[in-house]
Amino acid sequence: MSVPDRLAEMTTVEAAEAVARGTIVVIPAGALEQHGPGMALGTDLVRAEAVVAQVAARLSGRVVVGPSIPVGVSPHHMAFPGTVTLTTGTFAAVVREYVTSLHSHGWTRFLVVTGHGGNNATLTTVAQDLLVSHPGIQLAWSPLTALAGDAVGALEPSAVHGHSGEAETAQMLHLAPHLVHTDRLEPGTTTPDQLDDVSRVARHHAQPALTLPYDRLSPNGVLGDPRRVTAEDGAAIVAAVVGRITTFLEEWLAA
């Protein structure tokens, strides 16, 4: 497998080969946030990270590696030390000028790949905002872990789950060990009755959407048990990922 393309490590002279390539710009972006009591407050941009490299290895010299976003939307979150936070506007004006600054050099598709689910709504409403401000500007953006659906499926993972429980874990296990704690991961709310009436209300129906802090959905932070799954999964899990987004790009790229 080549070696991704990094904005980052190219010369001004190449950055410009690589506009008149028709290339596409892929951005990470994560949070600083809590994963709970064993895992990296930066888990969403190490995954986000890890992902973008290795789909850019697979469409070398056809796709950038743009600047990662380190820090997202997490308010959610501030309960817990160690959580950063960007507002909405705030984060909407980092990716509109990461984007912007890249247009005005001649680059007209972007991808933002997140790891942090926080950033979704934001994500949409530049891609929206960008149809008028640039209409010639072409953002799509895209998740991690919901690509991965079946491979998800698979863990059969607690009644509830979602942050810092077994996917999230098993990624980590497979791109970052070092960065897991493995003998301080413990379960945070897996079954329902766990849940305030309200809580159980907003995790029981993914639309509408009802946003609350995650301190009242878990004391420490996790959604699920994490002890439950291992790096094999994680695999299983990132190779989905990547798959599906290899495929979309190279879908783009040929459109």
The other form holds:
Number of protein chains: 6
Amino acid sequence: MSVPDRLAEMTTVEAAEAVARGTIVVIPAGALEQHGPGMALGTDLVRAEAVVAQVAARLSGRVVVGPSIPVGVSPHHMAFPGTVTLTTGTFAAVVREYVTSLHSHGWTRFLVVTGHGGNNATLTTVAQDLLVSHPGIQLAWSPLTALAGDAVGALEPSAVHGHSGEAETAQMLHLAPHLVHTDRLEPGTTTPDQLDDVSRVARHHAQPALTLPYDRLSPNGVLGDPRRVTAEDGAAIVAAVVGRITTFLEEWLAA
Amino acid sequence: MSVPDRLAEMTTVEAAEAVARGTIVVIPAGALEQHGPGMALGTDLVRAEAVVAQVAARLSGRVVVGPSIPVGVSPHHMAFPGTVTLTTGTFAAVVREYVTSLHSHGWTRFLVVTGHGGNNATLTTVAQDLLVSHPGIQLAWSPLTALAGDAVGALEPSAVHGHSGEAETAQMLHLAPHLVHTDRLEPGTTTPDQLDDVSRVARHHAQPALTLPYDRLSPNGVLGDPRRVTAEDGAAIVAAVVGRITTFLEEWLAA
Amino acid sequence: MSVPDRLAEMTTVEAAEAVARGTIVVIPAGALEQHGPGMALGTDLVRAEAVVAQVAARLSGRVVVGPSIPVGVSPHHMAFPGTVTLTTGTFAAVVREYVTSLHSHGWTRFLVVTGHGGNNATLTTVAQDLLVSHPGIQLAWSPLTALAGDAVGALEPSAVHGHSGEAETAQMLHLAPHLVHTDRLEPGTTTPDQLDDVSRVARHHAQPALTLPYDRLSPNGVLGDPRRVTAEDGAAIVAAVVGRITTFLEEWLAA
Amino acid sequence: MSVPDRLAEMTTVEAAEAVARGTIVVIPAGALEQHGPGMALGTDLVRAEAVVAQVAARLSGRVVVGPSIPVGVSPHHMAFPGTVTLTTGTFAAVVREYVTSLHSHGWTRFLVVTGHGGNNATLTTVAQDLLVSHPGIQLAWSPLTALAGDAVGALEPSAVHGHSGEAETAQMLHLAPHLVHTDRLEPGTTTPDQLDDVSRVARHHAQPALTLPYDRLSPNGVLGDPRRVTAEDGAAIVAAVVGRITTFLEEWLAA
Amino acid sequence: MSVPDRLAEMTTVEAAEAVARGTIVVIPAGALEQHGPGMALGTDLVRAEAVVAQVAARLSGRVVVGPSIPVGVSPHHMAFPGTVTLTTGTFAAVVREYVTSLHSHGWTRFLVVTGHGGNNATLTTVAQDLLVSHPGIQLAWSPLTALAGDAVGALEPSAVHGHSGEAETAQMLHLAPHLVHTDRLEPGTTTPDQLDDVSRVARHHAQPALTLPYDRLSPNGVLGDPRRVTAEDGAAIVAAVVGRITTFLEEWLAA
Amino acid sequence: MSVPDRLAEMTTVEAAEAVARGTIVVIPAGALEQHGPGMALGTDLVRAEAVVAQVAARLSGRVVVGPSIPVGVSPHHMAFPGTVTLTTGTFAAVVREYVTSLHSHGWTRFLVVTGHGGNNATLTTVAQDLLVSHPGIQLAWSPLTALAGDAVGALEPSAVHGHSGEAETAQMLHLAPHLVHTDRLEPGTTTPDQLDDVSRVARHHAQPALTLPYDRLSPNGVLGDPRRVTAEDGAAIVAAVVGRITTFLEEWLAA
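Pass me the form predicted together with a further copy of the same chain as well; I've looked at the form predicted on its own already.
All chains and molecules follow, beginning with the one already shown.
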């Protein structure tokens, strides 16, 4: 039987061997948050785990899939039932303790792949603090959709698009169609004139950056029109994302 | 299509409906820690999720399966490669923030089902602190194997048995045989005379309770002889555990 | 003059000598919480200190009685005036800092004897976290009444019994009769039918474990009937507890 | 039987009555730290509890003696065996949780009487933070010896005097002579020329304030000459301290 | 005399009036970190305060300049003497407490202008956590140089450029020439081939994002060639930044 | 060009040289809090920075002026608009991280000069905790006005005087007259009979020390009569303070 790539499926003996091989640990992080009336709360973890599985398949034996983080930083979605959020401090502690535990066994390189953009900032803060507390650790993180700008652009998404919109729905139609209720998909905010004044300011400027709750940005929690996309669209996005992460890891493994 | 019981598979609309139905949220908690030379590091989460799934199947629509906690409190296994541990403070924060997030949507009752005994104490501390900070919440927790005393006794386990021994291996042979390498299973510490002096004191007394690291209790991390059991043994244990938890939830739902 | 066993009564020179002798530090922990209409709030510390003093008398020169912890984890009694509680995090910090301070002087073995069951879980979490942060420390903890199952059984306590009930009152009648107002003792909840539905579920199952506030379990804060016991009953319980802890320490000292 | 003044000796019913009477809670705080070769580690708590008991006797029924804090902020004594210290954050948490627990039962005024000057600063920080978090609480704190300037001056103490010196030893000879080994008392640093250069700067200036460890200030941990005083000297100091605190409380009770 | 825009120069009466006018608070944040052999450690605060002063001059009476944050998140520069860093948790606490203090007086909108990119992630985490804890607050943050892409591009900077390079030096030549020692300016890493393998991977990919210490990226701490720019270049960058932030604030004030 | 004394104006090369010269780091700390109807909120930082600048001018090359702390511990002034406060824990973290960052570059001696008495206690707690965590650090702190008792006495201040009263206003008239609106200065509480009962108790006793909010002590936040003093009075106070701190530093540098 071949050695699994998922740490959870390895024995402690296999884990020791994976350290000795100089593997990089890849950790999927998600969120449990509203994805509009037609898509599952767990969407972000589903996508992160799927992408990580494909990356691991390409780099089998050279990376180790670490434990998932099923819940992320989602305070902006708390107005919508079912959303669970960690404070940024707790999310940071979880990442740090995953990484420092594994570092004590000898691993030095870690990539967190997050399906949820709300986790990005906290992941950066963990990497910063580790520079001083654990200088032997190299911690990287990666988003998903943001790596696939061309494929997303090809969808010609709505003027306002993003959370639970075209790109995210397409990925789910490809990866987990049973978690997309196509009959319940509804467009959310799709044009700037649907935004209130403050939200329009926030969307108009990428920077200065103004963080707003999603119930203010969109009554149903959706930015964009999720009805306009297909599983094929999602396949293109996922392929681009997997490619970019794989390339990054190959370069890092060789460095 | 029927409504899923897993929160991660629900939409936000379905989550709101689940709150309105008076459901109890059941959260599986595991650990990522050594389980000897022949069993997977993720054993505890596998068992917790499997038991919770069976309970949810019996109580479909009356409980909601909340997000998993894949990593637990495992400092006593950190000498063994691959083990990941959270500090008790971080584990507590994760549980508390899962529960308080869901409470803000209206849920009031929560059961954490932990496949790892190392999480028990911290779960109690979370329940205690919530009595003051969130008096509207009722938080319960449950172990697995400890609920199946009769079925475990029927295995006639070794004089010293426990972690990664007869009972745990049996469950995994039943629930996830691909994660048990029967050809690599090895007995660990099975009799008191194999223990060093301090470990013998610790095992001799349930209370006073002396916490020791597992590399001191057993060179290969195993207590008991995992070779002696079958999937059928495991099925009996799991059935007992599922039955006990289901009964508890039924009584609580009716109260 | 003989050397005292209480650290607070030693000089720094005597403390250095006690380290050199390989002593174990025994720390009494209590609570300041309601004990019904007839017994003092400080009951748990009184019992812990008394038991520790008797243990120290038996093992004089081989153990050191460390500083007491007068207030514990009592959120479940906060509905009753006079109760003081620490959060579990603060209680843990106190224990950890007592122990690590003394460890810096050379002590390596510690036993916390708690007169209050609400402290048990937090004591376990401290022991767990120390395994990683201070591997040179061995931390044990012990309850009181739970060590004396036979003696308690001999009292034939009420169907529902526990906090401030037969066993605890008996101990106080023996150890500190001036803190028991026998004319004000009142039975509390003594049978399951006096419990509300949720409390009955919680009491019915030891596990799954559901933590409830005591004002829900009993209007006067008492479980059992404290009027039915004598100082002689208490003497038997205390003797059993002292014996069990002494035996544990003797084995540990020899290991 | 009269109602006790110590909260630990009250029943919950008596505690409720004490709240209704508008009592002020007085909390003794000590330290467990070196007091030179001839005096007990627990000196500061002994003095604080004794003073508080005398104050309570004078104001019986108008004050309540709260739970003691046996260990304080003593990092400057950690070079001497037997010393136990809390970090300032943990000491602050203990005080805050004592006070806020009792405030939840209705008390609004609290006085912490500390036998150890190392606790002063942290007590001030607790009072400051409570102004915002709990504006209904009034928290005062008091030292001991510093209240008795005249009585201390009458001792004509050494040019360098303080910790474990004339004033503190005198109090102990009066309050707890069994904890003073007069045959082992030794002078410590008594004149500035015995100090090293940095210590001399620190002692020369009350402000700017430079905190130094006591093993730097004095090889045996003593500042002053503890052999020069009598129990009568201590009685005068204690009387002055008790008088000052009693006067303060009387004015506060009347305000 | 006209009312000042800086809160530190206002009286409490003027502050109350500024709240009543619906002002937005603008807070300058910097860093104290190496800026190569020729530029001052305080460069980032100098630039942030200067930009905020110019913005305030344009919007006088409509914004309030809040207290500066002179030290930021700079762990990546700690190998270079003089660098001071806050952990991300402490930096977050400072920002949060500035903002929540002012919110208690009635302000609801806040913009932090940071001269240091290392602060960006933590500022986002603060904004996220406030969404739940203080839903009445709107917190935005802004970088400096990143707002002036065109003006920076016009400099034709080195292939590798950034910290203490062309754009930052130009700004300082314009704003604070006495803090730039033009005779000591030295190029740092200017081309990818000067990077080691891991650093090249990190710079090659904007995302996945790999955080590295600056002593690895550049021996003298500089990315780019600071000798190639003039004060006029800096004036163009500053003008663009001030314009962008002013526009943002005007839109927000009108919303 | 001479080397600057302010760390923020040094290059990293100059910082390294300053460490090698055995310099002491002097850190100004202020507050942003009400100073009555006629004086600026930033008064305390202005005074601290001015005094530190004068001290540094006298000891140029032998001390380094570290980064300022513009906001301090001011919960007692939060009833007055514009006041910003840090919790004591956050203020302590800022000081500790300033100091430990600089200690990692080789500095060992630090003096915090605080223009705000509300910071004193927290500064002491930081110094205490560092004794254990960083024994190589010597941390001192200094107030301002309290060092100039004679000069303040010469003002013959009001019976009740202090915050924003004679001494503080005089210093500002000397150091920053543009921040004193002499036409708006108003007396605050100047005699004990103007205090309410509890405030009178608190002012009557220096110890026991009772911390009260300033809106209780004075309706306009002022203690004393700021109209009675001149810039010359302030010059005398500042000269005394600068002299005392300079003397302290000279002795310390020589030790």
